[in-house]
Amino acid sequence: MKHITLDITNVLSKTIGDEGIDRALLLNIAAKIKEFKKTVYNTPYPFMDFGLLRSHLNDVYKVGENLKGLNIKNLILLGIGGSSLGTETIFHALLDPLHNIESDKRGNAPRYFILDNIDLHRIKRVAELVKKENEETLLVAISKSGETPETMSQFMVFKDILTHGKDYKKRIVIITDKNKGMLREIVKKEGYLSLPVPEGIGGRFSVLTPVGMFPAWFMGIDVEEILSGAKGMSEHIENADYKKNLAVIIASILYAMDNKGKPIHVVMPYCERLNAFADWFRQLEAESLGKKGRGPTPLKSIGVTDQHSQLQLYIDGPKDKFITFLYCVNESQYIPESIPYIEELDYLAGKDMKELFRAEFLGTRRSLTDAKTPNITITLDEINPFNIGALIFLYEMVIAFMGFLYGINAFDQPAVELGKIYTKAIMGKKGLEEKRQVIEQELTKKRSIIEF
């Protein structure tokens, strides 16, 4: 049984003409990655080290032992970007969509609230909930640096609330750098349970570390299977011929599309459970490759919803887009003949909604292909922990290979760091007085403002 399949028919020039890529050129790019891949697997990036990932999974279990016996009804996860998007991907794919609403949908797992923003409308409401259920709430704060201002401010708010409950320190887990940062200092000072973000693994590549595995384990998700899927994908990427290697071919196509004047990469899941994966991929590609004036622009589009909002642009707008479909539909829903007096609905009555969903997908893909908008399709046989682990690792390697093709470091984010520095300066952090002065001078300048 094939877990994940890739259909590249509609990106090839023999299908869509000049808007596509010639197979020979595609394989020429893939051959370059083939040589680089040997180097990568001889000296793996830290996120590829399954011995390390396995050891940290054992750390997750050890922390879990300390949480036994606690009556936890709410998991509050504080994190932003890579500290939360991977967990959101896993939860959205593998938990019931009514998990937080109906108790019988979540079994023994708690409700979860991922606070990946400091917009006060949501923060304040979740804070009110925690005040009411103080001693039934587990707080998990995640920051690689241990100094992310959004996460630190959230932690200060929710830690203060928890201190009013009995034995509150038992209900705080911090995931951060093993040796440095303010969160690590807080762990040492106050004695909270903690897990490491491994050295050399940045936030957007950290979902298979305790960053994603601890919250997933706590919610009852089979994290062993997630790692098994990732390891299986790693073995495929290492050993498969470059002409039939998922990561090598996808990376080659994405790179070729950008060079062909199609820098807008649209990820379009026809599977609601993969919607959050598209969000995770946006950060992975944008933050890894958007450097030195280069890099594609990843967008998220949802099938079938965005057929009614974006498809007009993708078909009839500028030819600067490339579409990746993600497809998986296994459930069924019978469409009853409940409106027999309208003959025009006969084509739907008595059918399975799964058939309609597939027809929508095939129709959209065909219309894009007719319009010569290049597209590929990734199909999962089902949504399960194994396949989610495999899909995550696949795209981590795709981005690593693209970094090689672009000749850039895919693992840093210098422009993001500058924004963080300005934020801290505005808030009055010591040592950043010059940066604060720059902002203050800007605010004194006359602004071009239009009012209503």
Contents of the next structure:
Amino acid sequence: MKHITLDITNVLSKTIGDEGIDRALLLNIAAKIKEFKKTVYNTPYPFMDFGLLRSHLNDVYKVGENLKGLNIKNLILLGIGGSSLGTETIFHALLDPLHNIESDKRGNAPRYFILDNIDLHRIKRVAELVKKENEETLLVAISKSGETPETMSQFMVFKDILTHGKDYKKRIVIITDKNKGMLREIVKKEGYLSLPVPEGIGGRFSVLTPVGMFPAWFMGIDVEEILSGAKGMSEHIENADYKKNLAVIIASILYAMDNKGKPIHVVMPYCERLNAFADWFRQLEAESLGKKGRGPTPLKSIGVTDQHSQLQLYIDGPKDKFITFLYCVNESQYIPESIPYIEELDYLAGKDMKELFRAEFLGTRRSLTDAKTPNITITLDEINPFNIGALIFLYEMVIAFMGFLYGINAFDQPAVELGKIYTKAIMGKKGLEEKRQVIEQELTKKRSIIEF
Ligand code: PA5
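Given the form predicted on its own, corresponding form predicted in complex with ligand PA5:
Entire complex below, previous chain first.
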């Protein structure tokens, strides 16, 4: 079996009629990308520059040299959006589900806590733990801008706790822009270990830079293999004919589906280890393409769990959805004949649970196809660092190609910035007094409220 296989049968009009896309139309869109692809590979975006990514892997190893000899039991990772979702994807796919709970599941690696929110319910508990195990904790703060209030406030809290421990400066690593931002200023002033987020690579495209590679390396994950997988995928995208090109065809389908009145893109992993990948992709698609009144709306659904939650809507609700299944072959678990007196359970007894899992996937896909809900399936032969790198890079390219099709800049996020400015204004940041007034006025106005 190949590493990654794409099945587009159920999106074609020859399978599902008018709700699908005609192959000729699909190839028309793909042909447009074909030309753009040449331009892109002549002048690659920084996230496609494997020389650069490779050299930053060496930087990761150099920082690692400085951490030798420390007895780290807890990795605390601070970051939000593109600064944490890539790491979450890699950890969720490649570490054991009981990693934090059972020491034999994590080998020499520490426990990890990715703090991508400032809701205190979690932060305060982790802070208590760090107070107890201060000298066994490594703090990694990641922010491209080095200014994000969530990450900065977390850093201020956790740095303050660490200062109570011996040699605390050796146990802080900062990953941020090489030259700009407050975090860089802090590195210079306080002398922490640091790694760069390369110029021209925004948060959601940064997982293959030190942003995702340092935490992955620190947990003992084979980052060389992740990069090899990404590079292998890049070579496929560069060289494969556009009709057989994974990124070109997926981008064309996603674009065609949105244009066909199916703007809701459901990503449904039938593969527990890819659940966090769906979160990463949700951000990549939403923040990159949601511009100028257009862009698909990504949703995450979990197979098989959401068969019992969302599937009714996907089959019998509005015909505005398109599904991407992510499938991987499951582990084996024999279902014992432990309840012999109930004959109706015979169809399960003595079978392998992975066969049930597969049957549920096939059954769901079939029922969606019968209802003419277009869907594609991406199958991974195995969940390993190589395939994860390949899958990440594949979707980064899909989104870059879609940006071209929509005629928008996929690499900025202007609409998110205003909310950040209001937040800082409310908190009293100098220079934002006018914005603060807007909010204060809003709060004095009579509001429409219903109470219990
Ligand atoms: O993709 C993006 O650019 C964003 O999601 C950012 O990653 C997020 O806003 C965090 O920004 P920063 O890394 O500057 O703290």
